[in-house]
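Here you get one chain, nothing else, as structure tokens; it is the form predicted alone.
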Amino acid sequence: MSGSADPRDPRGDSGGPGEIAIEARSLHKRYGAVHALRGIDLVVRRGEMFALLGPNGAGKTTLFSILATLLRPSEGEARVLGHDTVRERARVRERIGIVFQEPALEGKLSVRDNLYLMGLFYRLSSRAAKARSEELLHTLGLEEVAEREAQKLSGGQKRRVELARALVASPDLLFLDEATLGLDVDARRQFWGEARRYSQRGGTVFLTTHYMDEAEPADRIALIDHGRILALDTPQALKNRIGGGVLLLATADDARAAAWLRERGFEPEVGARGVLLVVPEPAAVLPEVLAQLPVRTHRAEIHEPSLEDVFLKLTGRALEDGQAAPRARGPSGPGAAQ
């Protein structure tokens, strides 16, 4: 494999073999009828923080299951660590880390049991496990919970818990799916700011996520939507693909001003939050809008792209708009799925 980026590579591939923590290709899933992954190609790279955005239903946690040897696939292979996920399904399991979207703690345990006994499931000797779950306890602030049974903790507090559970063997590489679902902004940011840490001294992170502020942080985001990565790269450079600025109207009809900005030239986009407009001066813009869209503007507000503006312009409908149907486009750009 070449140590150079093809800018056409939908997988987002740059460096050799020793640097690949995760490689997916053509990955297919069906379940009967259901088409759930349609041709996966992706590279992970080892240290990256890499972040899978999409709403529900969009084929995150499929993939994320096939990746961590949860799931086999219909079609297609994928490596994890130079390991066939597959084949080697133990050799996977033995150097990652976890955390569901459910809670898979021991309730009964205390915290400090509950990391003690991860540590033997990972072999590790009494000793070294005792040591560890001490280890992790101070770093990510449980000391003070240590003996409280997980039953009686806080969400945010079992999340911490689970985040330990999945470093006590110092995995190389840290699957997250969904992992802070329903704790409070507080509670996520302390989470995430942990799973930082930890790339930054080295570790792989995969994480799965509908919400912006979750994959922001990340190295790069894939966005998938309906069993395809519609487009892969650094959040910024995911951003600038929209080009110029966003103009976002709240009116009393949507579709209609959209349909009115459409018979000017304008290519809007209707969301949950109003219709979208991407043009390259919004403020110039806004003033003739305003005064000749033929219905009642709510609300009017120009912002930078964020990456809710970019996957609205994808697939023509919101993040959270998880069951609506696709539209229909052909592969746009770098890190477009074919």
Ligand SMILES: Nc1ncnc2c1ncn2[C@@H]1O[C@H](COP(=O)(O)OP(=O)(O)O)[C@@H](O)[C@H]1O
Given for the second form:
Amino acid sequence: MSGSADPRDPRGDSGGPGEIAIEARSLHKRYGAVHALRGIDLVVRRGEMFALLGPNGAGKTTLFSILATLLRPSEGEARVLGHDTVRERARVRERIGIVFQEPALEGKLSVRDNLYLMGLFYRLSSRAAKARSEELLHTLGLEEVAEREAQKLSGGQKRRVELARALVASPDLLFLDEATLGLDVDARRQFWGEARRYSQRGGTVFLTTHYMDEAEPADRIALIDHGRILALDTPQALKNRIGGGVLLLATADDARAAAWLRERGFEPEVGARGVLLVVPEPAAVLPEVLAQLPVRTHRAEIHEPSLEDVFLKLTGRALEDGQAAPRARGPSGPGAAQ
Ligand SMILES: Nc1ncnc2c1ncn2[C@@H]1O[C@H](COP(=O)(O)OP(=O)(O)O)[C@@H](O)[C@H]1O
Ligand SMILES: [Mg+2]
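And the form predicted together with the ligand, for comparison with the form predicted alone?
Complete assembly follows, chain above in first position.
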């Protein structure tokens, strides 16, 4: 749970250099007084789909930008596909595709021209740029809107065109920063399906998100908060790390319920969904807790740990709203403070 990468992960020294897509060492970034990255170490393997998951302000875009050569670190260094992101910026740039959080399409140009121009920008021949554009229009299901101005597309279509644009030069590595922000569930699913297919064909994907369901299909996830990586592992291993099952109680007074549980030796967290308790066998303690809890329980649920639970357990805060979970109503007992 320190800032280092998965201990089972072949580090830069032991794995062959050809197997490593991204390697960051002791990265720090300061914006004036803001210490946005506080010592990031990580290794992403080739062909891996890697998710950086954390709330707003965690440092995702900053780390993303450094790895994608758009920003220099204050300290430390990063290598992408074997090249230093500062000294060999151009070498890195020609082999990566980037989808930004912010829209980057030329709104007045057609979808087809957006792709074609990107091909030329990457110095494909006119013919190759055309052929590659047509291929992507086809595989990403954009043929119907190929002649439409980019600004007239739906949110989901725009994001798919951005993805197509990032893929024009057949990059070895795809960087996606909150690439589905603002999309509905279907459009998000479709987008990640495409990214998945790219990775199955051998491409490496580095994505950032604050939605746990978007990180879930990744091969490995780094949980980031306040500029530090809190944990880095496969989704399943992260959930196993929590060491038990989750008991979630929604009560008339969550703060009081948590205080009562603390007095009995439990380690509850109060989140937006209620009082969260991680115990080896939730079903075994549930009846006793329900019978004795001094506040009314509206709902009790037992589930396998989710990434949200892992994050809450590691930080005491909820993931998706990026803020502290709203405090339970009612008088705050001694256990209410977090
Ligand atoms: N250009 C900037 N100038 C000053 N502070 C910044 C700048 N960019 C980001 N920050 C700050 O750095 C921290 C990390 O931001 P960012 O990397 O954008 O996080 P995320 O992408 O996870 O939301 C935040 O506190 C943010 O306010
Ligand atoms: Mg961001």
